[in-house]
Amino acid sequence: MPEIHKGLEGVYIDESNISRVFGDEGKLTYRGYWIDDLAQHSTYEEVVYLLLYGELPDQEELDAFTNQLASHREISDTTRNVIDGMADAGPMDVLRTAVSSTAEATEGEFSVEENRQHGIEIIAKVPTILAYFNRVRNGEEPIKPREDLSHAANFYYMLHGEEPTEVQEHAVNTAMVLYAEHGMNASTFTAVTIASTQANMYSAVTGGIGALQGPLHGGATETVVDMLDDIGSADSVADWVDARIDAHEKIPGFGHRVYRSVDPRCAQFARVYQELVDEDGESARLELIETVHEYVVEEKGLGEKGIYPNTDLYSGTVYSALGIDPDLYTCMFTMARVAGWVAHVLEQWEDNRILRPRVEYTGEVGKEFVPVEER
C-alpha cells in the first residue's frame, strides 16, 4: 500500500526559484531578496516585475512596466455589466466571476508569452474590479482608474474617491508586497494544476481565486477582526483566550502549515499600522494585538508547540485603518497574490507536465449490478 500524505504534507511536486519560506527561522524571500527589504524599500510594481521576469528592473525597465500595468487598468463594459448584476453577491464571488469575464479569445497554438501578457492585464484590472464593485454596492458612482498614480495609490483613489496620503499609499503598497507571493500554497497549487493542462491564464487565476476564498486559506482575516472586537481591551485577553482554549477552539490569527515561528510579515504589518495611527490618530489596536500574541505564545505555551502568529493577526488592522470593509480583506489578499500565481504558472510552463496525483482506492470491488426495477 502506498504511503498517504494527507493534505500533501511534505510532498514536493517540483523545483522553483520564485520564493522560499524558511518555516523554522521565520523568514521569506522572493527571488533571493528578503521580504523585509522588499516591504520597506520596493514598490509593488517592482515586485511584480521581479516575480514575472526573475530580476529587479532598472529604472528604464520599471518605468516601461509601470506604464504597461497602468495602461491596462480599465475594465470593459462586459465586466462592468457582470459586476452590476452581482452587486448583492459576496465580494470574492464577484471578483472570481469578473476576472473570468475579462478573458480574451486566443488565436493559434498555445503561447506562453501571450499568456504572460494576459497575466499582466489581470494584475492591472483586479484593483479596478474590486473598487468598482465596492462603490456600486454602496450606491456610489464608480471612479475610473488613473494612469498617473501608482498601483497602490490608484486603488485607494478608485475605492475612496480621493488620493491617499504618502503614508496611506505606502501602507497599501506594503500590504500588496507582503502578500504578493508565498510558495506552493493551496491557491497557487490550484492555479498551477489548472495551468498544467495548458488551460489559459484566465482559467488558472480564476481557479486560484476560488481556492483563496476558503477560510482555511485567505478568508481568515475577518475572523481576527471579529476576535479583537469581541475581546475589546488588553485586560480581557486572558479570559477570552482561556475560554477559547477550554472549548478546544482555534485562536484566529495563530498557526501556519509551514511557519514554526512568527510569520516574518507580521512585523511589517505592525510597522505600517503604527505609521497610519501616528498620522490619523485612529484608536490604536496594536497593544491589544501584541497582548494576545504574548499571552497565546508565552503564557499559554503554544509557541512550544510551534503555534505562532500569522499575518491574519495584523493585516486586518491595517485594512481597517485604510477604511476598507472587513468583507473585502480576502479580496485585498487576492489583489496582491495574483502576481505570485502568474509567476508560478509561467514557471510551470517552462517544463510542463500535467499534474496527475493518485489516491489509494479503499472501496469494494466486484459488486453485482442489480437492475433498477429489482433494487
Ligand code: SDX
The other form holds:
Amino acid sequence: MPEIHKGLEGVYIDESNISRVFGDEGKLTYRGYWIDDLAQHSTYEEVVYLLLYGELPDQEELDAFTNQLASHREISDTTRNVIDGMADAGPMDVLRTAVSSTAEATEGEFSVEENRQHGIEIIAKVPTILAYFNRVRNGEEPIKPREDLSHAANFYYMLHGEEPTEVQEHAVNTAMVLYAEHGMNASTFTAVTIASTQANMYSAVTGGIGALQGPLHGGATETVVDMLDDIGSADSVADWVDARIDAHEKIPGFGHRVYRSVDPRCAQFARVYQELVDEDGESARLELIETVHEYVVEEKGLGEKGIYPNTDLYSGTVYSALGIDPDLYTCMFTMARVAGWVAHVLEQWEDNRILRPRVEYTGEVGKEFVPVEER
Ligand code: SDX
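Next, give the form predicted in complex with this ligand, keeping in mind that what was shown is the form predicted on its own.
To see the whole picture, the full complex is given below, headed by that same chain.
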C-alpha cells in the first residue's frame, strides 16, 4: 500500500520563488520582502508588479504599470450582461462567471507576455465587476471606473460613490496586499493544476475563484462575522466557544495547514482596523476578537495543538468598518488573490509538467459483466 498524503499535507510539488510561509515562526515573505513592510509601505500595484515580475518596480516602472492596470479597469457589455443576468446568484458565483466572461477572442496559443497581459487585465477588472454587481443588486446606478485613482481608492469609489479618506484607502490597499499571495494554498493549487494542462489564464483564474469560495478557505471570512454577531459581547465568548468545541465544531478564523503560530497578517489587519476606529469611532469589535483569540488559544489551550488565529479572524472587521457587506468578504479576498494566482500560473508555465497525482484503488477487480436485463 503506497503512502497516502490525505489533503496533500506536507507534500511539496515544486520549487517557487514567489513567496514563503514560515509556519512555525508566523512569518510571510513575498519575493524576499516581509509582509509587514509591504503591508505598511507598498501599494497593491507595487505588490502585483513584485509578484508578476519578481522585483519591486522603480518609480518609472511603477508609474507605467499603474497606468497599464488603470487602463484596463472598464468591463465590456458582455460582462455587464452576465452580471445583470445573475440577479439571484451569490456574489462569488457571479464573480467567477463574470471573470470568465472577460475572455474575449482567446482562441489559440499565447506567448508568456500575452498570458501575463491576460492576467493583468483580469486583476484590473475584478474590482469593477465586484462594484458593478453590488451597485446593481442594491438598485444603485453603477459607477464607471476612474483612471486617476489608485487601485484601492478606485474600488472604494465605484462601490460607495465617493472617494475614500486616506485612512480608508490605506485600509483597502493593506487588505489587498495582505491577501495577494500565500504559496500553494488550495485555490492557487487549483489554478496551477488547470494551467499545467496548458489551458489559458482565464480558465486557471476562474478555477481559483471556485476553490476560494469554500468555508474552509476563503469563505471563512464570512463565517467569522457570523460568529462575532452570534457571540455579541465579550462576556458571551466562553459559553459560545465552549459549546462549539463540545460539539466538535471548528472555530471560524482559527487553524491553518501551515501556520503553527499566529498568522502575521492578523496584526496588520488589527492595525488598520484601529486606524479606522480612531478616524470613524466605528464600534470597536477589536476587543471582542481579541477576547475570542485569547480564550481559544490560552483558556481552551488550542494554541498547544498549533491552532491559532488565521487572517480571516481579523479581516472581516476591517471590511465592516469600510461599509462592505459581509457576503462580499470572500470576493474581497478574490480581488486581492488574483495576483498570486497569475504569478504562480506564469511560474508553472516557465517549467511546466502536467499535475497528475494518483489514488490507490481499493475496489474489486475482474467482476463478471451482467447485462441489465439479467440483473
Ligand atoms: C485561509 O492554505 C492557506 O494558505 C489558506 C489561507 C490563504 O491565505 O490562502 O491562509 C487562507 O484559507 C485561512 C483558513 C480559513 N479557514 C478557516 O478559518 C476555517 C476554520 N479552519 C479549519 O477548517 C482548518 O483549520 C483549516 C481548513 C484551515 C486547516 O485544516 P487542516 O490543516 O486540514 O486541519 P484539520 O482540519 O485536519 O485539523 C487538525 C486538528 C483537528 O483536531 P483533531 O481531530 O486532530 O483533534 O485541529 C483541529 C481539528 O479539529 N482544528 C480546529 C480548527 N482547525 C483545526 N479546531 C477548532 N477550530 C478550528 N478552527
